[in-house]
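Read the single chain below, which is given as structure tokens and is the form predicted alone.
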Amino acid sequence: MAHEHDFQALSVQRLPAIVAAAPKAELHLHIEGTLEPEMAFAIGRRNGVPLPFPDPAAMRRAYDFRDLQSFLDVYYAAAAVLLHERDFYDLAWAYLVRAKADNVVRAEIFFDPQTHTSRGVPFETVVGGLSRAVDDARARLGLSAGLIMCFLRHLSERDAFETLEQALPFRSRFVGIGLDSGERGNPPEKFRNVFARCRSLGLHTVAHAGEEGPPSSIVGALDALAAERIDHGVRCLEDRVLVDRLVRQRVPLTVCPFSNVRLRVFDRLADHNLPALLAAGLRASVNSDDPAYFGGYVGDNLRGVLSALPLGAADAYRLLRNSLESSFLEPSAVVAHVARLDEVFAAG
């Protein structure tokens, strides 16, 4: 396999095209966050569910978020149009087609069942539509995808356990569990027991931490939840001991640059600490989070950071290889995708 120093001579002008053509994994993507305004209105009309905006353009104008909660308010309002298996299929299929265009070879997709079951939508409806789209993506697009069921951290652990019980008959349809929603006031330790139960079922574990929350939130996700990946994690640099641990244990950080700017973690993309994360030896990758709301899908995020930040070919290669090696794919598939990544960069 190649190494980053092999690509130092690649031209800056060619790099965006090389990155676009390269295989990549997306590991931090909320399927509800791919609900574009036009689709939200189309599904809303189909289901007779009005949105609190006169039209898609007005909905987009509401995307001037102050923080995570101001985003979640719009996010949950839009998700209310999703009622039937067809809706969840259409949503996931639209994302997967976009991902294929970005040369995503593996997508690990978060879904929030509590957002829907709390509205009376059966768990089976949600997972049925999503998993059918995942199956079709494998058969029709050659794109591997897995579902990760997330618990909403602003709700109780008891609610998470109830959701897990609903999910167990469909255990084969998702590969892991995660923790998302508002980080403030909802530490990882709150979900220690339900994560232990999920690990006993053989599920992979990931958790949002270190976005709005301090480095201690990342420590909690590692210690209390045994999280295999940290979603976001950008505030880890505030704690040198934590950084050393993350490097030593090779814990992936699924970084979402556009999201971090839109939610005011950083003022500008040029201020993002992605170069510092890579320089520290952290296993960072680039992902899109909630692309319908934050201004771009994974290809857009990669183009954005390469344009705004002092990142070269070696950094781009490392970000892409990190994404592949941090996925929950079988090792043989990872090796094959990394070999293809090497070919694309070597061809320059």
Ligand code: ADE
The other form holds:
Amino acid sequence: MAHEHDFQALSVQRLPAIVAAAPKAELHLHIEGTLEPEMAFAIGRRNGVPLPFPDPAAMRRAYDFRDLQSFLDVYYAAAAVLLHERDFYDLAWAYLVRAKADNVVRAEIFFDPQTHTSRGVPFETVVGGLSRAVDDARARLGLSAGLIMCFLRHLSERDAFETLEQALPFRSRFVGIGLDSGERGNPPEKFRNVFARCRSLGLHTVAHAGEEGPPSSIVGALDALAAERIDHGVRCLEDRVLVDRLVRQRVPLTVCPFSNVRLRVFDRLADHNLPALLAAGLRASVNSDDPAYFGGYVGDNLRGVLSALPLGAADAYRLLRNSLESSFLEPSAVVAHVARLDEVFAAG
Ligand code: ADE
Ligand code: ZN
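Alright, leaving the form predicted alone aside, put up the form predicted in complex with the ligand.
Full assembly next; the chain just shown is listed first.
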């Protein structure tokens, strides 16, 4: 167990290396958001799907987003290059190799089946490629990964139910369901029934809420969806009663600092409310959301917040421990990873 005095002794210069070496869980990562421009061009060429940019550098230069929707427009368009099982495998494998380099020991990976089935790509193709990469990550990298199927909230609940029907033959390939896409005008309550059905199937439930949407969106995700984790959740600080509830119920918040800056939730990393979330006793972790679009993977996000914000070794430890303890891993695996985290911090 790492104690307070260990943190005092730990040199500030050593902290980035310790955090880099520490075991971590990534809990908020959209696999479509790991499509780097170079890979988008390579897969697009292979599949004969053109992209509306002359080259990867121009594509990257266009990543100047006003808000969530302006990002989603680009993100859904780029996903159009993904057609075959191999494409989904290559995408997920490339992410998992990068995650391994960041010492991610557990990745819970979102995928958006409707982004693909709406283009005529069979559900089986998507989940087949992704789950083959997940299996290979365990066998070849020693990295545990699980898939979380997200429903697009700008579509109807009926559409979500149809997607669930397509998913049922592959029930064993994913650990839970989530809710993503444009938050404004699409409250959690819209998906009450499909989430209830998923819970009855033994699926874990998470939901994006309180990213651009108000605190009431977080309340809706807890009350209407029984979400076990809130993705983002940063706007909870606007509601004291809600903060008390999130602390009391130990609800994890999967915070994505680089994303919040690129999508203009906060102007600069130095303005992010992560220190306030931790000070309030909220169970926040650091995650990368859509790293190919927002300037970095989970290690980059951690390095970024530690240098831009008033966070010390105890905060870094808390963020990493929260990530491991908020995962859907079995308790014995969490205990083992936390023991390793303690060793890394104790060794300084
Ligand atoms: N899909 C991919 N990234 C997202 C985000 N940050 N919010 C909502 N939907 C998303
Ligand atoms: Zn997200």
